[in-house]
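First, one chain by itself: the form predicted on its own, in structure tokens.
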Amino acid sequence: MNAPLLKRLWQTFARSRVGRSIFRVGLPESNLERSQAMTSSFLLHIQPAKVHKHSLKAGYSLGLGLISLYLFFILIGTGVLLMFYYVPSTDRAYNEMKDLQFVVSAGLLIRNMHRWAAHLMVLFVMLHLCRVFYTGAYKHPREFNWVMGVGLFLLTLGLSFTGYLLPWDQLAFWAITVGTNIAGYAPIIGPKVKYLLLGGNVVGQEALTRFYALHVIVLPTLALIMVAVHLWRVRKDGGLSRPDESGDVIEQIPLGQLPTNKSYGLMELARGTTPQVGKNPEDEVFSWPHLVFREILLFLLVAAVVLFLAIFWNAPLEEYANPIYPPNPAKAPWYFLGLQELVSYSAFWGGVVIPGLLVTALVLLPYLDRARAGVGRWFARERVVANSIFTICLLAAIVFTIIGTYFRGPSWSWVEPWQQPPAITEGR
């Protein structure tokens, strides 16, 4: 079949009674139909009918937010498939992992995709947070959405951390042991949080049950709710931030103060929204097809990358979890290795004070930094001080993570990864 024939068949179906009952608008051909396609579609209505040209530039947002969302969808899909075979029991969990690896058709591929998507989601949510900061997109009117983003980043860490225990191998068992010990360093509430997570004082069946419930029910539900609110606020707060050509802040006029000598769109008034001053219609394009097609292509690219990684690099599965023989050193998951390195210097300062201050600073940031200069531009000169402080903290986190990953050996002693350990010879 050629493209014109497919197009005619689609138009015939879309205009039929059955087609109209499913798709209110067929394949959009006019500007009116492009607007109707966005407002009448269940999947597309969350986005506006038109978007600013600046928002479509790949170099501005880098698609980091969408990539994070797509990875979350991949995690949900592969996670549901894994739930068909997994049993949260210390007696069966490890064997189920082995069955996925050697018995279940495509079981290893699904587990690999789930694992890679989880790691990539932690990375890209962090990169998305950095992008929002470096472009000043956390400022008015997006303060609350920035706080939601910080919460989603912490929730992403929680999702990955709770899923780390489920294979019930040596790597998972001791990584969770180290991670919950770090949580226990918090004064007053630390031991209680650790006991609540583990259901006791050691990693066992109670801990596996709780981590499984958190990983497949509690945290995904919270994440879905927060993602929905986050996306809704992006739409209601005016979309992606952008530099205003006049240098003035784009303002919103209260409905009760609309001028009587100027007419506004009925759709805007019906929705209860307010027209924006300084918003030029010629700077906007229709979301269909400009935005929608870009989103589809990006999803295909993300899925292809995850599939490629899953085919060529397997998720690790070590020996059955053994609480008697801990590895030396026992390390937390990679995204907590920087925190583990700080804890090695001081449990209280490295495990409680510094992380607490950083999270508090991120939450309060948009309410303390209220200057409008430099919003919507990467590394704006007007924000050199804020960007420098954030970069120093980010580089410090990366350095500590690298040290914890490659430069720490037995008993958390300093080792040089490029030097081979001396061979151990047995005496005769």
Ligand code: HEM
Contents of the next structure:
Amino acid sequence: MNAPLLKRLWQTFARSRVGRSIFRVGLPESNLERSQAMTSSFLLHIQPAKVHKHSLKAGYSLGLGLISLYLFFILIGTGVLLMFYYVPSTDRAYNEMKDLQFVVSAGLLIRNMHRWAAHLMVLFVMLHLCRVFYTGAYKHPREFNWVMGVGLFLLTLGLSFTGYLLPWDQLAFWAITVGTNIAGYAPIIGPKVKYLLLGGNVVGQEALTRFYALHVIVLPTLALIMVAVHLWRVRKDGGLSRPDESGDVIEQIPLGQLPTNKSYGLMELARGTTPQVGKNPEDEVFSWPHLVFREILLFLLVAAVVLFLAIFWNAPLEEYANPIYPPNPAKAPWYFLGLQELVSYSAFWGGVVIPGLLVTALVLLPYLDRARAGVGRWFARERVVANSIFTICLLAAIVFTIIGTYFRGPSWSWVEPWQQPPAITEGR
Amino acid sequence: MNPSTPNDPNDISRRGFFKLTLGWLAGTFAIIASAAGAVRFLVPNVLFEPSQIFKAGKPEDLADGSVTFLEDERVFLVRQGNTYRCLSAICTHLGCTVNRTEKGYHCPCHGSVFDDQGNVKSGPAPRGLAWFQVTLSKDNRLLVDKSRMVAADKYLVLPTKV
Ligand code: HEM
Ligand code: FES
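Same protein, different state: after the form predicted on its own, show the form predicted in complex with this ligand.
What follows is the whole complex; the chain from before opens it.
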């Protein structure tokens, strides 16, 4: 096939009466049309017509936020498909999972995609958080977007947690039993929150109904709204953070003292930090095609990786939930294993106090660490203290997770992964 | 609006003030009331859960000195001589089911160890296992009430002849 021919065909259609009614602009050929392509399309207008070259550097953002976003889209798509079969009933849920595995065409694939995308989303949201920290991107004026990010991080974990119960297998049942009991340790409101979450005192039909409602409508809707605001704020806060805006951001250009080497439009006289601050026209390129095509490419890549994982590895499904005997060891998914390790020392300190303090610290961070230097660069020298503290916490989390994953055997006893696992001497 | 001061838009008549206050109060109240209703709505009034009180068979069916696990109720029935007690099998840490060992009980989830009186020996469990009230029903069956916790030394004592 001949690419210019395809392009010409497309252009002919896009420029026709019908085509114009849909797309307004065809394939852009001039800079004016490149701007119009961005502003006249609902899906594209969220983004600016021009982006800073620095924002396009793959080595800066690593595309981690975008990858999280794409995984979220894949989760919505596959999740809606799963809803066509799944029934949130303790009698039927497990059988529906078996049907998806063995009876429904492509059921296994869709379920696997949903599961792997969920794991990856947790991972990439965490990585994105680390990227934002190590580049100092949470600083003024992006403080609040960081806070929104923390909310999204918690929502992502909440989505995983509620999704976990739905297959109604052993893992689901005991992970939720343990998880809601941790919530019960919170002071004063703990027992009430637990009762409210479970819709009773035990993990049963009421709990499944509630987790289902949270998982398929409440949390995704909240997440979708927050993602929209998050992305809108990225743009309103002046695009991605850059080194040249750190330290001496021109907050307000006093009227009458405008530099004379530039021509200003009216919007550039606005007060406060506007998308224009610190931008030079010559540092910017048109979003179409530079940004849009990178985004599409990244999406294809993410989709391909998820598909690949889903084809070659099956999502686990344990035995039908047995409310009497927990599996031994009863392990949470990897992203909660550090927490479970902490909880195995003390449910109150490990399950409530430490996570509570960490989340509080994350939320307050941009308001406490107000030094302006070192924004927009990875591991900036000026941020060595903040980066060290963060790294220590991160390493601690990783160490606890590794211990929980590999060093804990039956009855949560210490095992060394390179040794023979001890025989289970008791229990069922 | 008060006709005497038509020029000042910030000026407000007494009647206007009351109307405004009332409006705001009513609106705020409506929002708070609906929010409170929504929260209350989520707290169930009726639970379709198994009864906390159950019959646990005839006392004489338990051997002297035995500890019997009742799966469905997640409790242990303990008989010593002519005394009967009922111990919860739900770990006080995070709710897993404990297993009987030679010396007491053991939780598979995070390894809490309890002695045969249900006291914590080691592990993360914050409290000992609960003891439930045991009585005798009219038809001579053990009757356990899982909603009533009692001290470890509260026994149901039956005449030795049973
Ligand atoms: C559902 C989860 C999330 C999604 C979909 C998401 C999406 C995005 C996207 C697409 C960007 C643009 C830049 C990039 O790709 O890196 C971004 C930037 C940003 N995100 Fe997130 N994000 C999420 C969670 C978080 C979390 C957990 C944090 C931190 C607590 C955070 C804080 C920020 C900040 C401060 C920026 C601006 C970075 C800069 O200007 O350099 N986000 N986010
Ligand atoms: S639930 Fe028993 S030790 Fe954690």
